[in-house]
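Next comes just one chain, in structure tokens: the form predicted on its own.
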Amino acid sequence: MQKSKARFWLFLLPALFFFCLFVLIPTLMGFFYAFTDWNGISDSVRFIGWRNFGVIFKDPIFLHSFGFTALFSLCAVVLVNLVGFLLALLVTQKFPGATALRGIFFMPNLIGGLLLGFTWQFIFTSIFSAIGQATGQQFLQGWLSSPETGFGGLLILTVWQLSGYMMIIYIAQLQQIPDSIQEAARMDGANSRQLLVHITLPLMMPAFTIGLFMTISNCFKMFDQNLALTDGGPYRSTEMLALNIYNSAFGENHFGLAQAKAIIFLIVVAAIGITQLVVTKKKEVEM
């Protein structure tokens, strides 16, 4: 037993000492410094208690920052875990090439955010505008050169770039689903569209709690492909918190205003992780 406990603890110390060191340390440390207002590079720190959430919550720039963060993250976490579900019952589907399918939808996600940003840029605003200039789309033209058509951008590679992570996760759950309940089923007289509606959509919901909790996380977060794409241009309209908390910081000085933000977004984040957590796992059916 005593052996079991001393393998157990050596194991799981170097773990610890570096969540302990990287995250725990560094949190703690945010948010002593949301209460002051450091610059990042000042020896002096000077403690102003709620002072800088009381200049959050007036700053327009911020707020526009959270609404378009929040509609962004709607928006894309519909669509990455819809298409990356239809890719899932497409691939699992018997035909020539779905293994090299599921291979190639894959691929977007292995892909760095800052490269993807930079290449899906030169995609916009260089070969969408040739294609509108040869054709006289005039919607293909000034792709990244207003809000709209910035969140669009942001929102297209989001969805090429994690559908197909998502799918290999529901092609995980997919296949667990047992023939024989399928089977059983079809002999009731149920079509296709029941089949999924009444059997396959509910044993999925194990899949869905992560691939919504996942996605959830990743869409509010997102950073680099933000910078890389659309700089939060034009006029920061498609800044998105994480890039607005960075510019704060690094760009202005702000380090405990920027703190601050950073206090406010992981207390959202977290509440609307937890929220959906509970409430589709109470959905969750055992098979």
Given for the second form:
Amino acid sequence: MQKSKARFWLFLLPALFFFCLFVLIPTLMGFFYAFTDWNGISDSVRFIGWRNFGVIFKDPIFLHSFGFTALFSLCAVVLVNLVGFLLALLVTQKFPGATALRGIFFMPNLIGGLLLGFTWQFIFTSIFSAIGQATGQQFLQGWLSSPETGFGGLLILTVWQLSGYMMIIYIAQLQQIPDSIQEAARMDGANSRQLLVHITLPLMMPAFTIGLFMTISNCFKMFDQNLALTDGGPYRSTEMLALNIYNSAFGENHFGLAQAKAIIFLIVVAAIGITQLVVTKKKEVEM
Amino acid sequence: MENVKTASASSGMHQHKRTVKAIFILVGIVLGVIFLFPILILILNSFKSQKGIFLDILGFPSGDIFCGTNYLNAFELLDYVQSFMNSLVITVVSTILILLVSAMAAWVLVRYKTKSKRRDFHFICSVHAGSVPVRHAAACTPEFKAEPFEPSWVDFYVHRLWLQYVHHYVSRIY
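Got the form predicted on its own; could you also share the form predicted together with the partner chain?
The next block holds the full complex; its first chain is the one shown before.
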């Protein structure tokens, strides 16, 4: 018993070491800096209490950014998981080219977020307007120049990029569902829709738990794509939280303020993430 | 009579299956084209000159628009070999460390502890992997500007990826 306990901690030690060094200590330091007026460079760090938080909740740009991020995340999480699941259903059917399609759908994940952002910026601004001019469609003009099209652009880019990744997770789970269960349900007279709703979906819940958590945290944290596609423009209307925090830290040199924003961000994302994990974990069924 | 009925029913079934298959292939082709389109644009634009990209937006790179020296410039002006080596070093070092550290942790967590404690650790790790956005942003900037290699990047990547892997391993095993 004693020996195995020693081994337990020995094996856990490297992980705990890195966890403390790169997560725990910086987070605690962050909590400290959130209550100071540190500008990120100078030695003067003055303790100013809750003043940073007071400033944040009166800052219309931050509040807008918060709302924008929340709305974006809601739409993106629903769409990414829906599209990812449908793609997984499609490529697990038997037809020629199904395997090749898996590779194609996953491909956007092999390219970095910044590059994708710039590529899609070109597509939205140049190609969309070229197609719009050729076909006379007004709505294809001026993409990314208004908050609505900026939102739509970010949404399209995110769904295009992340749904392939979610598809891989859902394929793995779909293949774990034994054929015998589906066959038994068919024997009992279940049609395709009933099979999907009552057999496949409940058995897919473990994958949805992971998939939803990953998309929620990825969407809230979105930075590269936001920076490359719109850079918050026009007039900071499509600036998401990560970019907003980054701008106040490195653009305006308000490190203390940015850290306070980051703390609020952390608490909100953690609360949403944990709630989602608890709720979907309860819906999981044993096979 | 009975035989004929079964034959026609099975041929109808067969016909139905073929139609469904054809629909799958059609949907697959359409989606495949949509997913590949931006990557196609990326490749086409890499063969066009700066002017050509905006002069002929959808066109194939040929004639005045074609520019074959982009790749050569990338190697010379952007110091592609150096950048690639940086990425390689970071990837190799962090992958080895991640696999070692997270596999060790995941193994004992699954073997030795009760389920609830395991889950707590899993929560902490995965939630924290999603936090600390300022550090995240700070670490993104040098990557963007392609500044010279700094060892602190390794730390950053190890930190972030390691957490993702612990999350991955632990969630896979239980």
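A quick note: this is a predicted structure, and the numbers were derived from the prediction, not measured. Numbering follows the first chain given and starts at 1. Take the two forms, superpose them, and find the largest set of C-alpha atoms that agree within 1.5 Å; that set is the rigid core.
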Checklist entry - Taking the rigid core as reference, does Leu277 move its C-alpha 2 Å or further between these two forms? => result no
Checklist entry - Would you say Val268 moves its Cα by 2 Å or more between these two forms, aligning on the core? => result no
